[in-house]
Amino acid sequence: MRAAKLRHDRRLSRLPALLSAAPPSPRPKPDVQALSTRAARRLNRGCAWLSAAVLADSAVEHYRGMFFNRAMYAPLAVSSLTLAASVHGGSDRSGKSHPVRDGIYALAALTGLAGTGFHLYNVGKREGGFSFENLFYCAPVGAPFALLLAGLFGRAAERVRDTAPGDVPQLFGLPAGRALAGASALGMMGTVGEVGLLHFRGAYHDPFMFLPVSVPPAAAATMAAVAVQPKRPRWRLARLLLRLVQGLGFAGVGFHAYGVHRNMGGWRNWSQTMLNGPPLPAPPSFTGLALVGLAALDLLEERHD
């Protein structure tokens, strides 16, 4: 009884101190401008991967074509500028757009659009037109599309940076997160179409060749669902799938390097096997598109927070 009374008296003696204690401070609100800038920087990094893939791929493929058309130098110059602008944007912590970067991205989008037209013309003028054989071995129709995407997503990054504090970033009259989620889904499906065509040419002789035509479509479908109805459970699934797609871009370079090694002469005859083996610069396009999708999720979380 005495012990119980002592415990009761001790609790009563602490009661005034507990009542006079200050209430816990509310959770600070996130800095919306900082979150928008972070998403814009992630978009710039995605554009850097896309433009680097275009630069390396066009350098190899246009060298194989002996630059018979002077216009074949254009994607090398423009993708180099886009890569430099994207690296600069990825490290730029300011909340304002840069007019030089914006102009370079616009030039990249126009060059990618023109390149798609050139490649379509190259395929269509051959005997048989748009047959499987021409699509397999003529100018790849989807290759310039990556430069077009780099330009469009780069310009989107500059628009996101220009958002006034407290406002929701807008693109084409839609919230930027939802617009970019849909755009990243379309970009991934376009890339999957090109990959599926070329892996079909390789007869899917390696089971790993099914990965880039199965994981990215699942990520694209999830991002399309996020664009239509941005619900939190879908964000978690989308983020997981995008991380897998991001890693797939790196792993694909290793698989393609092994494919080059399997050609006669291997890497000792690299000047020939790199031209005839699977393209090393192609898989990082998935990494760039995954970063764009992650930036879209960042913007959606910012809006709901």
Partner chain sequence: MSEIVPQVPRARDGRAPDVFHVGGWVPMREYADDDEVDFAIIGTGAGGGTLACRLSEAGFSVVALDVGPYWRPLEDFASDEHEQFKLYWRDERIVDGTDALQLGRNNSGQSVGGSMVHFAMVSLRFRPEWFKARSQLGYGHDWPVDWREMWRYYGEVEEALKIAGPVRYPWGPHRPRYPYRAHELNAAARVLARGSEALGIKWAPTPLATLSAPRGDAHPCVYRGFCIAGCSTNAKQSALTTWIPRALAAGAEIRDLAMVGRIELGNSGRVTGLHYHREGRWRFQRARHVVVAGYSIETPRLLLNSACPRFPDGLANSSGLVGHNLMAHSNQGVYGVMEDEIRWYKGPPSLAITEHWNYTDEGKDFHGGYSYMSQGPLPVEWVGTMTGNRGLWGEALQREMQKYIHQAGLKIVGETQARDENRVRLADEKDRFGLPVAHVTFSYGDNDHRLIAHAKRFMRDSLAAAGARDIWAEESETAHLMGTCRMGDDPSTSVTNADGRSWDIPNLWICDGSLFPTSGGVNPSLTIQALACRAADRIKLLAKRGEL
The other form holds:
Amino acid sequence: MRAAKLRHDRRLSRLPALLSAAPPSPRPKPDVQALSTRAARRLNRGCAWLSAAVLADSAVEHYRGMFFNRAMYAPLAVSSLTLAASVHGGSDRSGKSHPVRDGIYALAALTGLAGTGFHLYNVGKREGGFSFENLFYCAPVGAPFALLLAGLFGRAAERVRDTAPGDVPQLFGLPAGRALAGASALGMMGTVGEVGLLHFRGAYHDPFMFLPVSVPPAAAATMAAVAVQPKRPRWRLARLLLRLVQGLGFAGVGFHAYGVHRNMGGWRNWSQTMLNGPPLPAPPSFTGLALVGLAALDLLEERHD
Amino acid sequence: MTERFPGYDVLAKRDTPSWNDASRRVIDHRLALEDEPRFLTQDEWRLLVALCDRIVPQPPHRPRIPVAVLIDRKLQQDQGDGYRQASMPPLRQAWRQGLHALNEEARLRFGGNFVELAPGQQDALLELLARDQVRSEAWQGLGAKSFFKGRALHDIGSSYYAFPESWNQIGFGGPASPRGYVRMDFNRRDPWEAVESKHV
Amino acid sequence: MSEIVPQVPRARDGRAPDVFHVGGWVPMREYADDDEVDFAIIGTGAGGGTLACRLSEAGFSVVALDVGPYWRPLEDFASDEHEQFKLYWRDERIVDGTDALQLGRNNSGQSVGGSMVHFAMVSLRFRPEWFKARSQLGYGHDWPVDWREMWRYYGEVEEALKIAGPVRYPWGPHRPRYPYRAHELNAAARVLARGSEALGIKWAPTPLATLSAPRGDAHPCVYRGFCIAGCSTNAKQSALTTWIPRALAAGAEIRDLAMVGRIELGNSGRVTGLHYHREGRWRFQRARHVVVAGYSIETPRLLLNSACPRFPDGLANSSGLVGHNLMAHSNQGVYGVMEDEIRWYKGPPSLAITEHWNYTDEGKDFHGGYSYMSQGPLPVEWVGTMTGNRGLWGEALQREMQKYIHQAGLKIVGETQARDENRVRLADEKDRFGLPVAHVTFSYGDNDHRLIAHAKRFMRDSLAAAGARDIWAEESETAHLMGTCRMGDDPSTSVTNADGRSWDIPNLWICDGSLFPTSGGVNPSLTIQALACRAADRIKLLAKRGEL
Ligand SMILES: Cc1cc2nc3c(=O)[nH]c(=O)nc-3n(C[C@H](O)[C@H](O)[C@H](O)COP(=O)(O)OP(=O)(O)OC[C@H]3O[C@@H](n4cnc5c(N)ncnc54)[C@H](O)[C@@H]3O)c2cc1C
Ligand code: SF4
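Taking the form predicted on its own as the starting point, write out the structure of the form predicted together with its partner chain.
Let's see the whole complex now, leading with the same chain.
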């Protein structure tokens, strides 16, 4: 089991940047503290993907909105900070939380919450209110939600990291592994909701558009089951599904790039097609959420070791 | 009047994705038309140019739009609109007679050719046509008001707003294919659209 | 003054233009003039194009002729109003009446694909009661078809054109979900929405025949706003980009630049084929059945021009109704200036609609209904409104034009009553083929005036409630044509039966907007296509029963 996992990690480490991969050389017999740190770092990397997606997506979308309102710069600034903090955390082997990182994650969560509220308000006040059409085309509710998740998971990473040697990391009074498994399931379902809405807007004109509304829900369901009853046999399936979701995050960018090309003028007309075509930076949120789920599984597994 | 869209030039987009080959070909051709009559006589042409100047007066500090040339070419090709009032003669005949009658009316009212009248007099005369209060016999079988509204205003307005310079003046985006528009909401514009001056 | 116009037919030598690829071709089956084809169809628009597709898919041999050119929108269409006048029927027609129709740009096209090549894509269903206007609403005439049957065919057409419409349509009986989602609203459409909400009536994103997502080789809409000047991206789902490619694939032949001048009647009392002009000469195509689908002016004109000793008043005209009861929709606009920048040239012109007054009968002092939609005229069309409707010129005109990007407007599609005196007949004048041209008479009646006045009042209130000032209304505007060869149940009061089969000549059919007994308060093309699909299914059935 463990060996298989290490193989996985090594394979992934070939992916670009340290954001994606597992720690470079896991020690053969890690102590408990190293394991919590490892999980924390994995969480940080998940947050990095989430915040990178938010950064790119809000940059594109708010550029589309011509930064009509000053507040539209906020998610750019905050997600940049979150990204930096997460990259830092991802390579930080220390067994102690970092106050600045912790603060940035809190800020991200608050900004995400405010953004979600602001986007909801925007939809609601428009003619037609919470109609499908407004949900399609007004400020998307799901985007700031990703920042909120990045903040929350980042905070969780810091808590996990702080676990005293020999202790089982705890979150919300639950073993951290279970809590995170549940939270990643919720996060994934939220994101699936957003994707489902936007792919519905695209009338599922391409059958591949069903992928992100079928694989992640399966992963989320498995993770939810893990959260409720952490049984070892489920982990294997969960891990497999999370890897698929993680890959889907990358593949999605490719699909969306093709989608942009399918618009009039293709990439040559990028100043329109990038904005009106499918959003390139959106899918990697799934990669981030999958990493969070994997971190949750790490925590659960180490408890049983 | 201060310019409403200072610095905006539709033609600056010619080599961007806003223009396709067909648009380039068509607009290039229009801008290359020689500002001289091919169908009308020189006298008729001068009269038409003077008439255009009153119907669509051009802003002083902007490039001049050759409005009359599109009408002359339309007459040269005898390209109608697809319908004609039963009371009106065919296109060419209507314009020829209309221009002639306009001049006759000018002589009758003001004792001079239309092109020689002061702009105020020209306007006063056109006002009479619009109200069908004409005296000249030359309107027989055409009708001053029908000609003025149904032919002159129709064709001259349409010709003026066929030129990119007119689009600059009103902030219209001009050709838009393959690239159309992204931002369509209130007070939003794409970077390739005209910026409206705050001082109008 | 168009630059890019094919001078010789493109559909020949076994191939036809591939509309989806620059310079592309698709294979096309061809028939000789001497082949007696099952169906020769005159006109390839909403009616003819649809029927050609459905009949060829049913296995019939089909030749469809159109006097217009066969465009490849990607390479032939410029973003330019003047150039694109080439899409309209610009051959002379004579008009009169107190509300003489402005034809050409405003009413009918001349292209393979017909008027749909430049239509505004608004795709609406009739209100069910309108099919029984006389018996259920007390005006006009009953249609010889049942609304439930039409509902099915509407569904088929919406699917074929991948109509982009709202998830929930607020009026009328249940309809299946539109295949594609509605488009984003532009500011002009939001003005309609604001006004409607202020006045407490429902509104919706307009169901449109333009793609909101990719489809095959067609691109989604780029919101360039030149729709009625032709869509250069193929986002627009017209007969040219939907039915006709299907028809070709199923073995139909399309003949572009082919003007039909006369339908020939044989000794048996059945028609034997048609005379058409192509590549400089007159030819004769033999056919077992002839379908006229030239729209409300050209269809009666051709029937009248085909008069012969046996039918001296024109073919299929024993009722004397051919050419009569021409209807146009009333189409008055109300405009105002907004503080905000609207820039209504962006996006399809009519992104928002209300059908409130189609489905509400209380508080009306007139028969019939109307819908109204947001507007987005381009400069040449807009200046025409300024000069034509308001008679503006000089400094006053230029001052008004300066407000272009702040304008917003609403326009009705208003039901008009079928009136005998509104009609199409033949003029003495001849066209370029030597055929007598149409003389078209149209005047609004009292009921029409009351409807228009009601609509103008209501739209003024709506615009004002949305924050517009300097509001003004158009006087005499019309859109769309309907009627002149009414369908019905009784040979003495109609020209054809429900299938479009003429009462007088069993193998002469009509399949276009001229069949409408009443006009309804919605744009006609969806209904024309639904009727064509229905006719095709009926023909299949009759063939099976040996009743063709
Ligand atoms: C500017 C504009 C906007 C419109 N917008 C909408 C809209 O948004 N929604 C909507 O539902 N409708 C709209 N319409 C109306 C719609 O396009 C027509 O109602 C519809 O296309 C009519 O279908 P048809 O088959 O009867 O005729 P058409 O589509 O006009 O087809 C008739 C064809 O027959 C050909 N033809 C005629 N006579 C002959 C002959 N003797 N020989 C050979 N060929 C011949 C013509 O060239 C033409 O191509 C619009 C129309 C216009 C002009
Ligand atoms: S706005 Fe859309 S449908 Fe209209 S012409 Fe442009 S791409 Fe075509």
